[in-house]
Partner chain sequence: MASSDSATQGGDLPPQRKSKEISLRQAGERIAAAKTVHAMNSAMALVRAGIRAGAKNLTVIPQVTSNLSVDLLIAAGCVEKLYISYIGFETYGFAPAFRRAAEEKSISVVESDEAFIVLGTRAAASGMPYVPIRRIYEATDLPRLNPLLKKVLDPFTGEETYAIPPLPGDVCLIHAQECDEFGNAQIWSGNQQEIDKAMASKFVIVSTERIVSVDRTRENVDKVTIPGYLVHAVVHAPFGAHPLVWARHYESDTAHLKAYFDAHAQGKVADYLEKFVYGCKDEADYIERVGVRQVMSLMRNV
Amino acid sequence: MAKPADTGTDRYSMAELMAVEMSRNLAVDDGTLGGVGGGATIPMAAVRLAILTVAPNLWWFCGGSAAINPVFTELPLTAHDPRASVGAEARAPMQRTVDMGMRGSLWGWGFNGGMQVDKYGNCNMIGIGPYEKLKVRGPGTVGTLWSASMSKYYLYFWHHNPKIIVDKVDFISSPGFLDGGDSRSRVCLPSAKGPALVYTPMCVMDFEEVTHRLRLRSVNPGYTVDDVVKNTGCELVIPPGVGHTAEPTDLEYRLLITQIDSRRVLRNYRLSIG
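How would this chain look by itself, in the form predicted alone?
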């Protein structure tokens, strides 16, 4: 049975830790335009925190709100929440957003999720089981097809278990590295480099440079490498000396709860393991 994700401390929640870690890794995207999808509560917080800390020149599109560079202090529950437009510099028509996404000419980064992800970073939002008789039907490809054209993107999951992180997804709605190796480059735009990092309540992962298999990068506080292995449905590349994801600094945490999530949405955000 799934259990709530626990950092092992009352100082911060797992959702808050994930938001902080996501924000740090956006430093390399400073000066570029990216975006988040509809249910991207944690990534929305991460982008705002990155702008306040490591990426002051980041530009971003906030999902279904169509808002460009919003500056909310009350974290929206979804990108469709009216709060997601607070303080925005502009709003982009959805037709233009779709055009940018498919061409990949302006999108420097994005955040994607899914019902499943496999060892090569392929994601499934179509459904679980044979298509003629799906056990669970998902929302479809939505904006995940843009992962074949945008420069790079980050994957995130609210739950970590062997049914979500699998050896092979049932369907591919968001192409990762397909069958590994150079298979992605034969299908996707040459400028679209694929998924960079994968965030879950247990760990942060990236991809091995040649095979492009999922590789463990750091383990979140409260868990061990063995915990990650036991709760993952595919074989991971595990380099020696994998450490723990760094805890939020006092500054990062203070900015998060005063300038971004003043209603403390992330404090009680439900993430699970198993």
Given for the second form:
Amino acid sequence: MAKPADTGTDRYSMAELMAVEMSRNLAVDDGTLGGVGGGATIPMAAVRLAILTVAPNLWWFCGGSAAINPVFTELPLTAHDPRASVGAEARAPMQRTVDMGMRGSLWGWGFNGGMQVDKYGNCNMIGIGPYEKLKVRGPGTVGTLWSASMSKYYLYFWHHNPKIIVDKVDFISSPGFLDGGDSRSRVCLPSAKGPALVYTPMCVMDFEEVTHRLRLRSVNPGYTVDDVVKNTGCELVIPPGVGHTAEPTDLEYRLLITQIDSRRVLRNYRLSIG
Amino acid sequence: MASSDSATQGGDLPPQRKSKEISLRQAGERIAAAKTVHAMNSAMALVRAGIRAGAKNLTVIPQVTSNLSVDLLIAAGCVEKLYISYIGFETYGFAPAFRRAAEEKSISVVESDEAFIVLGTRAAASGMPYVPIRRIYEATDLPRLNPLLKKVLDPFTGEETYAIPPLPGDVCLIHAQECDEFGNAQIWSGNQQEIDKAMASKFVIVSTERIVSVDRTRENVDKVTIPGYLVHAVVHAPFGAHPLVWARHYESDTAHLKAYFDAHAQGKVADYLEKFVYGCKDEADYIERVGVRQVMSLMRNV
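Starting from the form predicted alone above, please write out the structure of the form predicted in complex with its partner chain.
After this comes the whole thing, all chains and molecules, with the earlier chain placed first.
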């Protein structure tokens, strides 16, 4: 049975930890444009925190509300909540967003999710089972196809279990490294780097440089390497001495709960394990 | 001069500009007479009117992220075919009527994505025969699942591309914050998918939270997102996006949405539809059934 993700401490929730860890890793994107979409509660908090801490020159686009660089203090649940456009500096209509994606330049990074992800970072939003007789009909591909094909991106999941992180996805709706090795670069532009990091309520993962297999990078507080392995449906590359994801610093946490998530949406945000 | 004579002597008045306002019931009849519908999420009053008017066998081209407007049409058995990009309630979960109908195959699904809908709509809006895009779809299962994605050779480079077909509509359903009776409409805090949807459709219906005077439109011309020449009919529909959030007006009605999800989970969708759609003689009746106090409680912090 699925259990709520638990950091083992009352000082911060798992969603808050994920937002903080995501924010740190956006430092390398400083100065570039990226974006988030539906259901991106945690990534929206992360981008705002990154701007306040490590990447002051980020440009970011907030999906359905069309907002560029919003500065809300009440974290919205989704990018199309009008709250997500509070304090925006500009607006980008949907048509222009798709144009940027299709060009393959301008768009630096994004946050994507899915119903399933496999050991090469391919994602499935279409469904589970044979297409003619789907056991679970998924919600559809949205913008994950072009953003995954045409840029670097981050993956995030609300749940960590062997049904979500699988050996092979039932359908590829957004491409990761396809069959591993150089198979992605044979179809996608070399400049479109593909999935960089994968965030779950249990751990952070990246991809081995040559084989492009999913690799454990750090384990979130409250869990062990063993827990991760047990709850993952594909073989993971586990480097020796893999450590824990760093806890939020006082500054990161204070900024998060005062400047970004004053309603404390992430405090009780439901994430699950198993 | 004759003209000034007639003006001073009270002759024929100059011709009057014609209002485009129609009733919600008339709008419902237009929707029921359509085959293909471009629908914005927030056009909930129009969707309810279409269901009441007996819409059937619709092909729906929704927003790239769609939710209740499409799910309710499916729940009421109005939909034959859906162009899918995303339909669901994000942090609240799957779209229940869509999921069941797609799994039971009582609707057909065109396996699309954001670019397919945005570019196909733009093709219909601008008269392009199709939109060619890069080979990126090759990396996914979409070309295998969507027969409308066809390979064409780029005549300039000889490279393979994918062609997205135009997606025209018979009617387009839009809800606005403010609109005058000539169709000049303001949609706030959105990402402007409505403009191409309107241009891609033969008959454009704008329901509006408020009908404003054209003087007020002129005051705020920078906020007008749909010029009235694209609009064929204007419908006064206060709370017309309920139970969804409506920028600067009301918060999403999570209690009502939960009642909708619960109705699905308990096999009582017919009861929900009877109470909140078929059984309502108009939208004022709908709001009374939702509860005036409930609706008023949503009018803060947005």
